[in-house]
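What follows is one chain in structure tokens, specifically the form predicted alone.
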Amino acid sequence: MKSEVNTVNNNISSLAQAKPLASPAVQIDFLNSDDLIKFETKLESSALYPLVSSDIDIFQVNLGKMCNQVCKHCHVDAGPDRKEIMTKETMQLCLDALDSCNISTVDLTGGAPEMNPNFRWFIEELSQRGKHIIVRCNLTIILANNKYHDLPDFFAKHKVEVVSSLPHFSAKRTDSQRGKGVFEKSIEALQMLNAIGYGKADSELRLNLVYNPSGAFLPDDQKGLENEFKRRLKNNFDIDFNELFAITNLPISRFLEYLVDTEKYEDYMQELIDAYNPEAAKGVMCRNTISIGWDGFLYDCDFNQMLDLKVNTASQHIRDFNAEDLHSREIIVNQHCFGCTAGSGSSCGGTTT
């Protein structure tokens, strides 16, 4: 029977634990250190070593760690006790750098997101360059305080696309990943997306969930879980929505922290070197996109973001942002880049085949 990741309800960070696996630095050396074979000599074996990048077509904003949630995988260690939020300042050079160049999708992710203080402002500003916006929302969020419950409304003037974190279509599952009522107050959530018409067939505001394993094991078939979760849902709950994105999850921060202390750190690692697919190596979303850390540091992806590992360009900031420079870049890898590249691959758009 697979195992489920169990939940402390400690509701602060691995990081305020002081817990050695909360620096980057810890992570990058354990990840090394074993003589499991490494990332860049299967990449190598596929032709694809060194990987670049092809042009930037997602931008993604990581707008702060500070988070309502303490969730039991969170690649991002994030929580209430984080205080690392994005400036206005900082979110004006990402503006500016928008404007240098014809990138039309901008994905802001936290944490969460909603709890930067100019979340509203950057959301506006965006919608006035005409840009699709993407809000990776965790719902709880919503509920969470009178401030946020007019979100939906808010999403949808701006026509921006929700995706939303859903571990599991019962509660039992959901709560033991991110923690006790969670399902109740998403499933409402959800609920009042879908009154003004997000998830809806006949609608244009798109609503997508992201479905991650509640253990050490890769994901089941995308399409077969979409067809699940929406049977269900609908079923017990009468709520639709687009998409759901499968997602792997990659051996960093706290989701390494319970392969460690589980015991399953190698097996699991091995399963991920064992599922390695080119094609889906070939997909992965660090070819397409530029992360964007709190602080204006740039990164291949989110998990190159959290691992501390920067672009390989002489220009490392958004301050000093080039598209050009940016393109065709050498990507950044290390043991984590399995996660992605396992089985039918793992974007935060889900499958990358």
Given for the second form:
Amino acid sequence: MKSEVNTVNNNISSLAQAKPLASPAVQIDFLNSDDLIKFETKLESSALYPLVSSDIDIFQVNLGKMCNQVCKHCHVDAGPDRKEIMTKETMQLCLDALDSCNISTVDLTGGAPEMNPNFRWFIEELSQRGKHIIVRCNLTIILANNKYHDLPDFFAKHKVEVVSSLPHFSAKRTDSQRGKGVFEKSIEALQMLNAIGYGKADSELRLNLVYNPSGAFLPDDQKGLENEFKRRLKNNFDIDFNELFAITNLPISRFLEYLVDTEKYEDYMQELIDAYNPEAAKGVMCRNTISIGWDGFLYDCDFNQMLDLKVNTASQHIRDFNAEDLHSREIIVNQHCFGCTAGSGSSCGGTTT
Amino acid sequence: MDNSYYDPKDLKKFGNITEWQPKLGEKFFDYYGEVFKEGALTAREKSLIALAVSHAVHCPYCIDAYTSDSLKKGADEEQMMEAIHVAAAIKSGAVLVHGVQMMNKADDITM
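Would you generate the structure of this protein in the form predicted in complex with the partner chain, following the form predicted alone above?
Now the full complex is given, and it begins with the chain already shown.
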């Protein structure tokens, strides 16, 4: 049965509600407080421990935790009350870092990255440098305020790849995870993006959707889900998109709270462990990604960022960025990593096998 | 033994049936796995059929398994409930169509 805990105070972050699991340290303790097999042990069994990084292909920047939505599964614990925002000075340090290496893809996330006051300046700077830019857009931000209505045109001007969460093609399932009315606004925003060429077969403007399960279960076959999403969104709303990325919910932050509140934590962790796939472990995204936090600290991925697990190198801040130092670094792993190695694998770009 | 015929934990032990008859059990599970693979019908369509049949045969283990499986495969609540209505329509239709037999018999034995 659905927990009442998840239905109260759903317009502010867990941090603002002073929930214990809003603390990264408490989450880490909780994830290690049981007798379940350790992620390191599983990696060892596949001769992958310690997990080591390769060249960095993706420079993922978290522009801040502020968001116009408060999604129940959010691993960032983002929301309107979160004030952590990347400054222009830190963005400049990111640009300096990019100028010092040949990383071609810059992936912008948040919160709602568009709410950062220097978001457009940063995109323009990246665009001038010829970077492939990805923006993880929650869709509703486009309709949240007049000042965001031209975002589709701005994205198109800089050929930004738009990656947007839409957990389901049914309003009920999307709204239950992302908030009342989110589905309707998301559909309107998708139609706006389609209208200027995003997601169309003959267009270079890429529009990809992110599916994540709206509950304590793993995503199924990505291609099968993509086919169904395409069919239903086309038939019901005349919406086109390029690819569907199926992402597994990792047991941290608000999704961890949900698992604990509904007494599904142990079963979910066991499901992740049972579904451990060595091939998925080989392809985890942390091996070719560097994640930069709003305050400039470096992490192996956005999940480690939220757990405050910084990179295992001497310099841990963007001001000291050195791509060579980060190459072959030992990735920091913990129990939440089972989420990226289950089944077909999971990353910000969907499955990894 | 517990005081109940059904325990949700038993679903995960389904595979144990091979312990007492490996040959037949393994053949069954091979067949079962093959049936549910993507084919002329999609895996999602098969899951919805299984969900409907689960209700028709009153199998709580199957309802548990195929509710989860249908959700995983992207089915929505409306599709799942429609699938069950198909099962319900066939079940009730199967009762009612025998009404013709009743009518025939009644016609036969009355003036």
